[in-house]
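Starting off, we have a lone chain in the form predicted alone, written out as structure tokens.
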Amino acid sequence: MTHDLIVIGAGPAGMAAACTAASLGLKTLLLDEQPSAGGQIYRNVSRADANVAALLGPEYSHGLSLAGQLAQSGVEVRHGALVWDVARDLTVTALQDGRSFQVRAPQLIAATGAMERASPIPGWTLPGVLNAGAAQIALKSAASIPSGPVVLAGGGPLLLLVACQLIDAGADIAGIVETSPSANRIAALRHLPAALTVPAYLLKGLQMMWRLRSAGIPHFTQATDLAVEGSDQAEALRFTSGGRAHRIDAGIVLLHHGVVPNTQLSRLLGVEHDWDNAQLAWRPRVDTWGQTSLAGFRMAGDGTSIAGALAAEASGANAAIGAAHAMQRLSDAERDQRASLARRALAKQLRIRPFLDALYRPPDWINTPADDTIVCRCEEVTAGRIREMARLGCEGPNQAKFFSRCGMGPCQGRVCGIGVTQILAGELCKPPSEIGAYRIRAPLKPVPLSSVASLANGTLEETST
């Protein structure tokens, strides 16, 4: 053992369990693939610009705070580290500096965050087509902006935060086009009064409803049948809307459908999964004490359910506390009583959950797009083809991808893999469920021959545990 603890990425779910596994006395190690603290969230918080962070606002400025409180911790923190295997037995393998090197520790934490949904529509793998969240890191990375008329389509409070932050930052909007069903205000009106009782996230919403109203964008609802025009590169954005067919000229289209866990990590462990209906995403199966399946590993924030980035803050806190329990570090009443506070915070912040779940449940034409539309960017595998392999009688991902390559290529079936077991099903007429989930296999990532082969010569770091 080389640690008491290791904690996968530095996101507010990471950095709180890795500051609260310190302040308890354990030895732990953060492992992160950024530059410097923040996640996807709080993503450059610390090297931000001062006109950026102040138009990105107190939510974004929050991880500041927990980003320093990171760097007073004591924590072992390694910014640049790309985990890309790890065994059941929590040997975590990752790539530094162009050279791979092992860690390993009796309590893992893996924070690995929420991917933005893949929008398979006609075009949607044109250059100048990106999802909503690249344009936002862009801004907080490297306060940069698209260039030309942008149009935003999709559905999800990150849409419409997104268009705010741009229009503020001075972006050409062309169009903002929501995509979220009419039954969807229906199917939320009764997860309404439990979302009262946090009515801040309400009136933020209705406060960037209003600045879109205010900036004058030609704003549509209800969309459907979306495709990118383009040979080259995207050019324009045809949808129907109203009952009408609808093009705007845009060279950037900025693609939302809500996000879902990354379960890449938990896939490769084997751990048990569930299918979450509500939020049509995978989701490992844990305990509140983010307890997986496999003894010792835990996961925290959206990559176990998404619920934004103060529950996960709150989740990394208690799978932390979980993991000193398991090290005999606390008692059973000393556990619950450290926990009582992050337990309450992600009581109250879940309280929305149901609400926004219902209000953006993405259209179910993005789960079954037209035969001829790509879904499998890496290896250009379109929905006719899956929908093939199972009339061929390929009943899960695993035998479509033996049989198509659909999920073999540099992703690993990240962006596709969801996609896949929903048309499976559709196909098949089995609930997700049923249908399964790709296989993930090492490396997550790809990394250098060379570094792997490094490994050969190497062994753990230094036991000090």
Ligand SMILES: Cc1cc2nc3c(=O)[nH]c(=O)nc-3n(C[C@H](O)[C@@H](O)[C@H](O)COP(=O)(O)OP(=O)(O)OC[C@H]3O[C@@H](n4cnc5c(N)ncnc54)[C@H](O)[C@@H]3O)c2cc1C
Given for the second form:
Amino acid sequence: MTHDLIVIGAGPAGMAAACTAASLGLKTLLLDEQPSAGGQIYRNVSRADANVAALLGPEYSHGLSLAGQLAQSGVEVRHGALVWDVARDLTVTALQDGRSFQVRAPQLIAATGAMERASPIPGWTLPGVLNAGAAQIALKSAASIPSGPVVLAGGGPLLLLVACQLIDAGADIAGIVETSPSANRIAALRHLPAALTVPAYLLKGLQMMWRLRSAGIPHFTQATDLAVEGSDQAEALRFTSGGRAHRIDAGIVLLHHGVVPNTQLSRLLGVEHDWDNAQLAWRPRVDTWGQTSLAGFRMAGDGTSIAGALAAEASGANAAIGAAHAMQRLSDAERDQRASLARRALAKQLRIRPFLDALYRPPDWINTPADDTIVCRCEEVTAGRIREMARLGCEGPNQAKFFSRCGMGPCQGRVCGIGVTQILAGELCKPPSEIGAYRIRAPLKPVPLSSVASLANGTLEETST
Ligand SMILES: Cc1cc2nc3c(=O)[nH]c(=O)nc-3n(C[C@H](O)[C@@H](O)[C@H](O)COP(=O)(O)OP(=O)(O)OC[C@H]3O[C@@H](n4cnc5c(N)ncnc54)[C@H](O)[C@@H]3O)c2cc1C
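Would you mind giving the form predicted in complex with the ligand, to go alongside the form predicted alone above?
Complete assembly follows, chain above in first position.
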């Protein structure tokens, strides 16, 4: 063993988990592939350009206090450390500075966050088509905004947030095309009373809508039939809205249909998962303390279920308290007492989710792309080919992968996995829970062979904090 606890991911969940664990006396190591702490929401927060930090506002700056606590916590932090394998005995293998190393602890918390849901529409693989989050990453990490006309399309709070941030940063936004169907509003209504108990979110949503309206940017709603035009590069977005066909010229098309838990690591470890029909995504099964079905392996934050940054922070603290209890550093009573604040904060944050999940549920057509639309972009496998696999007798993504190479490229099915499950479910008339997901194997992301070779010489690192 090299540590008491290893935390993977330095977003709000991972930072809170690591700081809490250190405060409880656990010798803790935090690994993150990014060059600095922050995760998605607080990316680059301690080094961000002052103008960018001002533009992103107090919500972003909250990350500074978390990063500050981490720096003072005594946690051993390794940035630029990509975890590419975890064995079921919880040995973690990571790549840093071109060299792979192994560390191990009896408790492991994966706080690896979320990723954007793929939006497989015609033309989505053209250069110039990105996820909306990619534009935000460029803004946060390099103070850079896309040049030329930009159109944003899809649905969800992050789409509106990125639109507002890009407008404030001076980007040339040619249009916003929302795809959430009108039925979503009716479904969301019954969750409104609970949402009203956390009015800050609703207020923020209204402020964003007001900002978009006051910017005078063409704004379309309930759009369908989206397609990106262009031969070598995106040139325009076509769609139908209000019963009419529209076309917006743009060299950059930013797509977004919500975020989904990043389950690559939990799939690699083979822990139990459930299909979440409200969030249309897989989530690992965890208890109150983030404990999965594999002893000692815990998860926290958006990687367990999408609930936002403050919920991630609270669930990270809970998971660390659970880890300290499992290591007999806390009695039952001490554990419950220590966790009471975080549990209350988590419960409060969760009250808004059913409303947001219903309001921004992705339209059904995103899960049922036309036969000639590419779904697996690494291997260029179309939706029609996946349906053909189902007709040939493939009952799940792993067989479909074997026969068609779908999900076998460099992203290892991270991007197409959920879509493939949903397409097979539609074709086989079964629920996604019965169809299952890709089995994941190391390496989680491509790593140089030389770095793997460096492992042959080493044993577990004896690191000290
Ligand atoms: C692109 C994107 C942008 C977002 N922007 C916002 C926003 O502006 N505002 C907002 O409220 N919410 C945003 N979200 C939602 C968001 O994820 C938050 O709810 C919050 O950041 C979740 O915190 P977390 O700690 O669970 O995960 P994250 O903040 O995502 O942190 C996960 C961390 O794990 C690390 N990691 C993942 N895999 C590995 C690995 N194999 N090895 C090493 N490190 C790894 C990542 O580098 C990352 O730092 C965004 C989501 C995405 C996908």
